[in-house]
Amino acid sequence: MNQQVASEDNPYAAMQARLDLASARLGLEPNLIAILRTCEREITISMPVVMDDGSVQVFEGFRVQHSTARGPAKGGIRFAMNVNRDEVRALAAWMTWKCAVVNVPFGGGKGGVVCDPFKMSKGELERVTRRYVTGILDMLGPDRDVPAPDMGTDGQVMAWFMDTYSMHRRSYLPASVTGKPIDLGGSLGRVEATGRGVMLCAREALKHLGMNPNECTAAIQGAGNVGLISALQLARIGVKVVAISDVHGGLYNKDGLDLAGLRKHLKVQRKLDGFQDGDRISNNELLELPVDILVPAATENVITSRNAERIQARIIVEGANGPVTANADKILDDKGTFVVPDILANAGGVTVSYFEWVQDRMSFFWTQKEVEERMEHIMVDSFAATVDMAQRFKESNRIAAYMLGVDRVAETTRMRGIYA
């Protein structure tokens, strides 16, 4: 079963197309599908901010809550020039299904500000953050909507976020946001969580396919937190990482990259430029390398109907949200590519965000070993449940994951009923 998306690059249309396929396979009633296809709450704000030179710049910000049927909305805040409402809607919906796939009691939300955080001073970034929090304040709260970092944001931004919210509520509320520094109630293991989850899914996929990690190669698109940690974690289980890239391009070394040296280089330079360990390649060339595992861990829509036929990897583990378009799904399925979809593969981050939220509410914190053991248990069980669903319904892993998540959200919505 396949459904073409007319506007292939629209992530919200792609999400809805996959939702429709999963809903049809589950036999959901039309009224319920109508609810699940629609975001509950959206806000767009204009944010005048005084810049360092005294000028005033007006930024545009968004926050979308797709579903709160299973718990508070959960989702990151993205600071980027290309943020738009449909992207935020799609990311919010993916968070709904992601939280349901790993069975944590959150719904889906997402936010964004149209800006370039890398061209702003620390003071400007703080003022943008605090103005954004104030603009969406009524949507937020530990029991309503719990943001986290995403592209262009980090623990410091989350610290400002939490402080602004707490000041307005006249109370110290660390559970209002996750991804915070450890000293402000952050969780051990949170920084590594998404990349470690990618590794766990890759490990389980190799096990499922009878492949030996020590005989496998991997290429990683993305050298940020998710991409770099995915590479380091894959190397820990014996996989040879032969390529990695950032927005400017990539590096390829058939004998394996010096990941320890790369990590030190990125810590200082924040980009691959200047690191001498292999041949320069483009991001498109990296995607098409003859490797066993491909981890697209950068952004949406990098594997499309235009290049899917040339993808050679046996396994794709989606570290980013929406890296494969809906129109590329059937091409990869027909090729026999084993895809671990984003709503499963990168769910390690939201799983440990849930742990952070729980720890903040208890004011009792776990060791890193406890965090990692709990996360591994959830990720391995969720992988097994997804593969089992795929085999039972003879569906792709992606549609199986959607079915798993959508079914849980639908059942909760059904039990809660429609308030009128």
Given for the second form:
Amino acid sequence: MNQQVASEDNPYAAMQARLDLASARLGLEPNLIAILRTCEREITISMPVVMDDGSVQVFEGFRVQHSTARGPAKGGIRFAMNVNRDEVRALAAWMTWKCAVVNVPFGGGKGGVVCDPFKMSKGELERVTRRYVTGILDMLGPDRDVPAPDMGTDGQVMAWFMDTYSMHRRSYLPASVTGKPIDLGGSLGRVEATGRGVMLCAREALKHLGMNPNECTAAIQGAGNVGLISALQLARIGVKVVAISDVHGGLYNKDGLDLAGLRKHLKVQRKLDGFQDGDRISNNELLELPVDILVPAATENVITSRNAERIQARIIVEGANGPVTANADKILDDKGTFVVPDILANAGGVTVSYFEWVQDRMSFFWTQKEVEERMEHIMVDSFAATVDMAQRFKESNRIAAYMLGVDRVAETTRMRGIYA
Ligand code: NAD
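With the form predicted alone done, generate the form predicted together with nicotinamide-adenine-dinucleotide (NAD) in the same format.
What follows is the entire complex, opening with the chain shown before.
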């Protein structure tokens, strides 16, 4: 069963299309579907910020809570020029399903500010962050809504976030946000968590398909937190990473890229440009390379009905949220591509965010080994549960993961009842 989404590039429509398929397979009540299709709470704010040259720039910011049925809304803050409300809504809903797939007690939320963090000074970035937190303050809190980093934001932004929230509440509240620096109540293993989860899913997929990592190649789209760490982690299990890209284009080396050198280069330059290794390729060429594993780890809608037919990878592990459109799902299914969907593949990040929140609330911190072992357990179990659901219902891994997540959210919604 599949259905075409008219506006293929609208991620919110894509989320709803997959939700509809999963709900139909689960036989969910129409009233429940109507609740799950929409977002609980949304805010759009206008944020005047004084720039370094004394001018005032007015930024637009969003925060969306899709569901708090299973716990506080959880989800990152994106700083990017193309952030828009439907994108944030979709990302918030994906967080709901993702938290339910890995069974951590959170709902789903997401936020964004329309800005280019790479063109702002540190001071400007700090003022944008603090103004944003102040604008959405009433939605936030360790028991309400707990943000985290996403595209264009990092540990420093989360530190300003936590500080602003704590100043307003007149209390030290590290559990108000995750992805913080370690000295501010961050968790060991959080920076690597999403990329490590991608590797664990790739490893389990290879095992499932009887493939040997040491004989496999991978291409990674995106060289940020998720992309770079996924590349390094895949190399650790023996996979040869032959291509990586950022927003400006990619690099391809059939003998395997020098990832240690690349990591050093990116730390200083923050872009691939200037790194001498292999040949330059475009992002589109990277996606269509003859590799065993493709990890789209940049942004939404990169594999669509326009290029899905040309994807050669046997396995796609979705490091990014929403990299494959709903229309492309069917084409990949028909080709037999083994897709590990975003709501499972990149859930390592929110899993360790959950650990960070737990540690902050206890003021008792775990070792890296404890974090990694607990996370691996959850990722391996969630992968197995998804594949098992797919086999039992003869569905794609994506719809199976939705079924797993949606069923858990539906059950808590039913138990809580409709308050009127
Ligand atoms: P990031 O800002 O650290 O890195 C993004 C990378 O993608 C950069 O290399 C950038 O140049 C590249 N990029 C951006 N737009 C692109 C485009 N149109 N084409 C090709 N490359 C492009 O962001 P991140 O935190 O690594 O997040 C990447 C994706 O992973 C997003 O979809 C995000 O929602 C998702 N994600 C992130 C986390 C996390 O813990 N950071 C967790 C789960 C999911």
